[in-house]
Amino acid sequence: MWGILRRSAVDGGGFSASSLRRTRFALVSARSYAAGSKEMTVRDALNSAIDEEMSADPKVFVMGEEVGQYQGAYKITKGLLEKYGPERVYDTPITEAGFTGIGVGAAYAGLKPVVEFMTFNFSMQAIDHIINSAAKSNYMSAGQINVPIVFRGPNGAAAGVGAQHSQCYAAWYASVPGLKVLAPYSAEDARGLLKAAIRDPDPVVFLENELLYGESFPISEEALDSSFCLPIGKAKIEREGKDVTITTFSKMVGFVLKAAEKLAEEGISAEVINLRSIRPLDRATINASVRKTSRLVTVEEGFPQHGVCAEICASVVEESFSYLDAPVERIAGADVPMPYAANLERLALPQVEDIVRAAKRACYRSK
């Protein structure tokens, strides 16, 4: 690690081509890359994104518990230690506060750490470094200090891991000025957004979902290109519709798309928005959709109070209230610590049938 920290923070040459490449962002508003014929798991998408960014920029390095010799608790960093060596793939002790602080210090010096938390629940041990040391430094230094660091790992509920390992931190971190917060759903999201996060000059909280790692998604040749990158702060319309807007992120995108199929069978056309970026939030896309459909249903796994759904509802009421034909609907996790029992866990999380019922209420089609 100290060898990394001694590396020159300002490399005078060899980066111009890479810098130019990094300015090329994929335009996603006009087309969907997910129509590709090839498939890729979210795990492989994340792994390939880190690999390509480490290959392109020697300032990028990975650190965290078991990221090296064990190749990651979820095998996201598989093969990186063998390829880049222990100075760029650094196994840390079980001390989130310690290695997160080292990572922030390395970012101060001009390096680009990718810090893995085995679960974002453990980031609570390091939250002082994430918020006070990383998020606020650029503002407090009048722009003199950039903190190009990524905090990544699984977020939210998995399956049967209890309250201390099941919490969604999207609303927590999205409330903090100075942080960018991303939450991918598909392989395209994971690959394009993680590349954007690593290249960004500011600290990025990258919220993955454990249950999505093994899921395969269609991916195009363009998304597989090493220059592919998705813009931070831009949502994706996964399915166009005219009767009701449904917003969500991460694993819940799949649930909402299933709900949209069921709604279509009953003659309700739902527009599904995959937020991708929680902070900055793409308020323009959300409000434009609501002004078209005149109805809004928001969906998230997290707690209902002070959640991402609440922020979206407030934005729509502030900017598009006169377009609404029905009260906004919020579907969120139950306002209780996550139960361990499987039957209670299912009741504590939004299900497809909950989303369908909410959309039908918004369309005045509930029985």
Given for the second form:
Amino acid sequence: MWGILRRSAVDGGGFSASSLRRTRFALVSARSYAAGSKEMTVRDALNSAIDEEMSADPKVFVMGEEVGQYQGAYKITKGLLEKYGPERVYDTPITEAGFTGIGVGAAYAGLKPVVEFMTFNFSMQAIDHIINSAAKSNYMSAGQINVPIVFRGPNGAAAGVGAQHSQCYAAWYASVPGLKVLAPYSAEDARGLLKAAIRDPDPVVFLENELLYGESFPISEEALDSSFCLPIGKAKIEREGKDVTITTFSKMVGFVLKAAEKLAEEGISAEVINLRSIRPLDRATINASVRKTSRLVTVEEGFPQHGVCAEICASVVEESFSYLDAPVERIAGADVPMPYAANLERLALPQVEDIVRAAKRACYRSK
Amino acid sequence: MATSFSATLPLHGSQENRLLLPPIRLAPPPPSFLGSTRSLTVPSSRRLYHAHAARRSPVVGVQEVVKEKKVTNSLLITKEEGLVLYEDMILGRSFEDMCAQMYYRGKMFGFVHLYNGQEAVSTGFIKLLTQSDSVVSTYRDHVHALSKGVSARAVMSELFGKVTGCCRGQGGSMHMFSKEHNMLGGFAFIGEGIPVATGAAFTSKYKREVLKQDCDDVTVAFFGDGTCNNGQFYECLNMAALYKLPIIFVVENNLWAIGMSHLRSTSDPEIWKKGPAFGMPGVHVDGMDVLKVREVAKEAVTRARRGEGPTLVECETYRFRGHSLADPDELRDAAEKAKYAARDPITALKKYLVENKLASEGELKTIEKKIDELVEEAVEFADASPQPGRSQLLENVFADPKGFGIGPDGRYRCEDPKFTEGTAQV
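Any chance you could show the form predicted in complex with its partner chain after that form predicted alone?
Every chain and every other molecule in the complex is listed next, the one we just looked at coming first.
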């Protein structure tokens, strides 16, 4: 099954009776009818992933601001201090450059740090270490020194937090060779990808989303197993379709799925791809999908210029040009620092209507 | 230089260490700073390097050591140690001089930063370390790598950009890495190496306390006076003292950051003072005297190995050449350069060895000749080595052999049941 998710109302979502009738998946995925499948919030998924990895490997440790006694600024590291003690869960002073560098140095020497940034905006104070000491080290030392570190934290816009706390860093980090950049959406994504990231011998930037932390998703027994792991570099097709391919990642996956519902009502069958991994980008899956549907819409939350969408469009144009029936469509956040006012913030981020409109444009259907 | 010290002052919160290295008070505050010629004339009372300065070392701890030794032997080093130190410094000097030659012949390119004049600091500290101790440095790292044990051939080839270099030509002058010798770089950004060194020291402590391994490795971080105004330096002083990490922060204060004088850029130029502000001893030592540096280093390394935490050591030193080979070096006063040239650490050690009958001129000449041949051979080796192959361009981006989570068998690693075998019963 597609594992289609019904979430508690965040964007006023719920589904109309008409969509219930039309969509096949409603019965399977409507929460109240989900027989036997458990649910888990993204927060719990991340917490359990870190917990299991720390339990399995004593070299894994957590460091960051408020990760210990405060139980995590967003409660992701809840309970870890009590379980593993202050030698493995470090509350650091407010010194991003310093503690990120310490994490990188510890990784050089063989440990596996999980460094938390309270938000990825603060990672800009430490970006020198992420890129120059971590990403480039394996190359500069010709393979002698690898850096098995994970940098994780919330990325992208939250609600009303203003310009300096709302930037999406996917494009910045994904442009650097030597880094792996992951962006989970559901609880299963969060668990599987974080476990894979912690086990990975290279530096991984793990971009979560604050608004998704409280979201519940159904989760399979397989995903709850402590050996569960998802591949890095493979995208997931959340919903199959044949008319237009819509690619996205992180919080926007939810929006796109809603948009796909709306499009289905109008007879457009959209294929939704959850990228999961921004670097390496799963160009194979994207291109195979575009060759099937002939139309592409890419969606992201970050700034439009030089964004992830730009890279996907370029990749599709380079590799599948003759299969395209329409120009590629790109939906990104507005080209402005994030405003504070709630209505302006709504305008600055892609909404379901924007995605629907773009998909229709790609299918040459006017309003 | 003349140093006198007032009564031992307790450092903030660290009175438990009797052999504490007290902050050195320069009394009265001099009109010019250290050997800098930027201010007025040098007071005539200031003593330059003296062959017997060893006995009048400013550091209290060392004086105690020397007093004990006076009973048997009043010298600070044995003959073997002296020859090792001499050879290491000669290697550093000859190597750097050869680098300059090769650069001007076009064999070396890009940024090359030479260490001439500062050899006493590198030799004084690194020759006390074991192979498993780590060293982290800046872009002026050729001599640190050599002292730590990386062969001259490997360093020279790396500078020529050949595949036989220590990083197969992928790092270059500013990025000397060696896992075998625990030389953890070589960083181009100043201040970048300090947190990395702190992390390596953190690992040493973690191994001892969490992994219960027998580990007393220390880390030595080398950086310059300009770095001491950078935020990362203070962040790491704080955390190293907070977590009591086995690290020694060594400031190679050569008074100049390219063309920016230390005095023009720093509100309080006495860097050793910044240690006690964070709860660790701050020591100032004459970095042109390898024996003094070695004594301070011994104390600092012992402290770190015992688990007593970090030390900040400021070494007054000087670089005889410009910041890099592209630096015209116009801003430094000729008088200042001459003053420090007279305090050349190699000449000083030679004088010490000969005057104290530890070695004859002939023996020292033999060492110099041997090193000359070694460096020449390194150049020939580097010349003869091939450049990296084209396929090397895309290698080593990731530790994953094929990158992207794909294992050697071509399948995704996480699909391989063996990959997750290590997961314990949770």
